Structure formats: C-alpha cells, structure tokens
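Take a look at this one chain, the form predicted alone, written out in structure tokens.
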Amino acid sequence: MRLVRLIGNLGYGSRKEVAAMFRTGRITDAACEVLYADDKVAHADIRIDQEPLDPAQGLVLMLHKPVGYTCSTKDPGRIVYDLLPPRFRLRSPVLSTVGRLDRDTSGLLLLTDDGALLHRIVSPKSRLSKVYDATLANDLRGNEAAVLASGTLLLESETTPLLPVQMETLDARSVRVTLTEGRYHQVRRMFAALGNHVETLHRSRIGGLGLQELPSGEWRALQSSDIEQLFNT
C-alpha cells in the first residue's frame, strides 16, 4: 500500500492533505530521516511530527466513558468521538463503538475497526460477561438476587425470559450484577422489572479486562494481551 493511502486511511487527511506532508517534510523514518511517498518503509518506523504512526486496522481502543455522551456519531450533543483524537473517526475501515453505553451509563466501553473482533465480542455465543454496578432509588426487598439467578424474569414486552444474573449485595441501595446477555438497557429494565429504579450505573469489566485505573475520559490502546485477557474469563 502506498504510503499516502495508508496515512490517509488512518484519518491524518485527505491524501492532497497527506501529499502536501511528505512535501513539506514532517513524515519521517524512526532516525529521523525525511520519507518521500514512494518509500517503502515498515509501519512501525514511520513518523509524522515525529510522533509514531497510528496503529494500522486491528486497532482496539479502551474508553473509560463519563455519564453524558453517547455512543453515536450523529447525535447533537456530546459523543464518545469527542474523547478521542479526531482523526480517529476519520478512519477508514471505521472505529466503531463494541456495543453501546447510554448517555446516563459511565464506565468501560471497546471500540475497533476490526469487524470480526467486535462481532466475536458481541456475539451471544461469546457469552461474555459484563460487569455494572448500580444505585438504586429504593432499598432492596431481599429476594432480588435469587429472581435474578433463577433464569425467569422476564423484562416488559418480552417473552424470553433473561439468562441467570449474579447479583451481589454492597448496601442496601448498591449491587454489583454480573450478566452474560447484551439486551437492550438491560440493567435498568430488569430493575424496574423487579419495582425499583436504578439512578446510576457504571459498567467496571468485560470478560476478563477492567478498567485497570484508567480515569474517567481518558483512552488507551489494546494490547495483544489485553484482548488475550477479555476472553480468558
């Protein structure tokens, strides 16, 4: 691949804008050498402002997201885009968010351009499990962890009930719920399926990978390793 398409690929500009780089030198091999656009030069060496070059498609990027943005690319408001460099959601293949979190949800969200992976991650045969602490509105009665492992609540308008949900007890109005399904608002709909209502929630795992410290609206890209440990659960 010419090396204007691939610059261009990873959202660094149109390829005039990526052309007009090479001319005026700020592309460079890792010594600091000038490249011209019909070098061949590994990825890994290349250099633009001398900073090192985007990883190429198979980026997995972790976000930890703050309540108020969204997972989408067109909402008026704050996006989790807005988070990161902008020429990430120039890429091409896109960056697309690995599910979703709502605009009320704070916590650890995946986003990648590589198709198979987010399906794999997504997929219910995957069976990942995700992990969410939640507020709640009102004190818990004491049955809710055994309807919730049982595997028969049923959540409004729907008639499968929900796959067994680990529910741990923090204080009266506080749990941690470990589940294994990805339905739409899940966690808040089986908790007003339950009578109460849950005022905040924070997702903290999925599979095996935390968030490992990283603070609120701050990003990292994904290791081998890492995507090895969200599926070694």
Second form
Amino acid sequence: MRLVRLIGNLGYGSRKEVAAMFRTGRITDAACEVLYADDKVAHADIRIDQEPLDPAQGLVLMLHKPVGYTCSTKDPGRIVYDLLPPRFRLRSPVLSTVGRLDRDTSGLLLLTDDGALLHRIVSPKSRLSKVYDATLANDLRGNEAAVLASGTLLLESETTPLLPVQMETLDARSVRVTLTEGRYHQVRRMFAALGNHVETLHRSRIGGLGLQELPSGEWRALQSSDIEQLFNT
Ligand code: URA
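For comparison with the form predicted alone, please write out the form predicted in complex with uracil (URA).
Next comes the full complex, and the chain you just saw is listed first.
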C-alpha cells in the first residue's frame, strides 16, 4: 500500500494533508531521513514528527470503560472514543467496539478494526463467556441461581428462553453472573424478569481475558498472547 494511503488510513489526515506532511519533511524513517510518498518502508521504520506510527491495521485494544460513556461514535454525550487518541476514531477500517456496554455499565470493552476477529469473538460458536458483577436494588429471594441455571427464563417480549446463566452470590444484594449469550441489556432485563433491579453493573472478563488491573478510563493494545488468552477458556 502506498505510504500516503497507509498513513491516511491511520487517521493522520486526508490524502491531501498527508501529501503536505511529506512535502514539509515531517515524515521520516527511523534514522531521521526524510521520506517521499513513493518510498517503500516498513511500518515500524516510519516516523511522523519523530514519533513512531500508530499501530497498523489489525489493532485490538481493551478499554476499562467507566460509567457515563456510550459505545457510539455519534452520541452527543461522552463516548468511549473520547478515551482513546483522537486519531483512532478516524481510522479506516474503522475501530469498532466488540459488542456494547450500556452507558451505565463499566468494565472490560474490546475494540478492533479486524472484522474477522470481531465476528469470531461475538459468534455464538466461540461460546466466549462474559462475567459481570451486579449490585441489586433488593435482597435476593434465594431462587435466582436455580432459575438462571435452568435455561427457562424468558425476558420480556422474547419468545426464546435464555441459555443457562451461572450465578454466584457475593452478598444479599450483589452477584457475579457468567453468560454465554449477549442479548440486548441482558443482565438488567434478566434481573427485571426475576423481580429485582440492577443498580450497578461491571464486566470483569470476556473468555479468558480479564481487566488485569487496568485503571478505569485507560486502554492498552492487545498482543497476540492476549488474544490467545481471550479464546483460552
Ligand atoms: N447486560 C446489560 O444489561 N448491560 C450491559 O451493558 C451488558 C450486559
């Protein structure tokens, strides 16, 4: 791929703007030699204003999403992309969230520009579990774990029961649930169907991958070992 296109696709600017960056000598190799748009240089050897280029296509990252941010590019309020470098929102192919977390849910969110990987993560065939910690408005009745495990619970306005959900009681009003499906607002609707109400919700794990002490609001790029861990369940 030509350098102008490669750099433009990483969100550094339009083709015209990137061409101007070449002309003004802002794009160099690792030895500070000015590059030209038709040079053939490895991604790792390109510098813009002496800084290495953003990661190439195939980027996967984890974000510790705080409450109050939506998984959207268009919402007028706070969006998860506000927590990433502004260029990441301009990349082509787009950096998409892998599924969504509600605005009021915190925790582990993956983003990627790798469509095949995204489908593999969300595909029911992969059976990747998701672990959520929820605090509830009312004390548990005592039968919730059994009902969730039975695979018979119907959510409002649905006709297919949920697949079995594993529930661990942490205290009278807090639980850890492990799901293998990702229905719309599933955890909140599940507890509504059980006559309760979720007050706070946090996702701590997807497949074999946890947040690993990543502070709220921060992100990091995943390595291939993280992806292996994700699918290693
Ligand atoms: N279930 C929910 O209700 N909300 C989320 O954000 C994720 C799962």
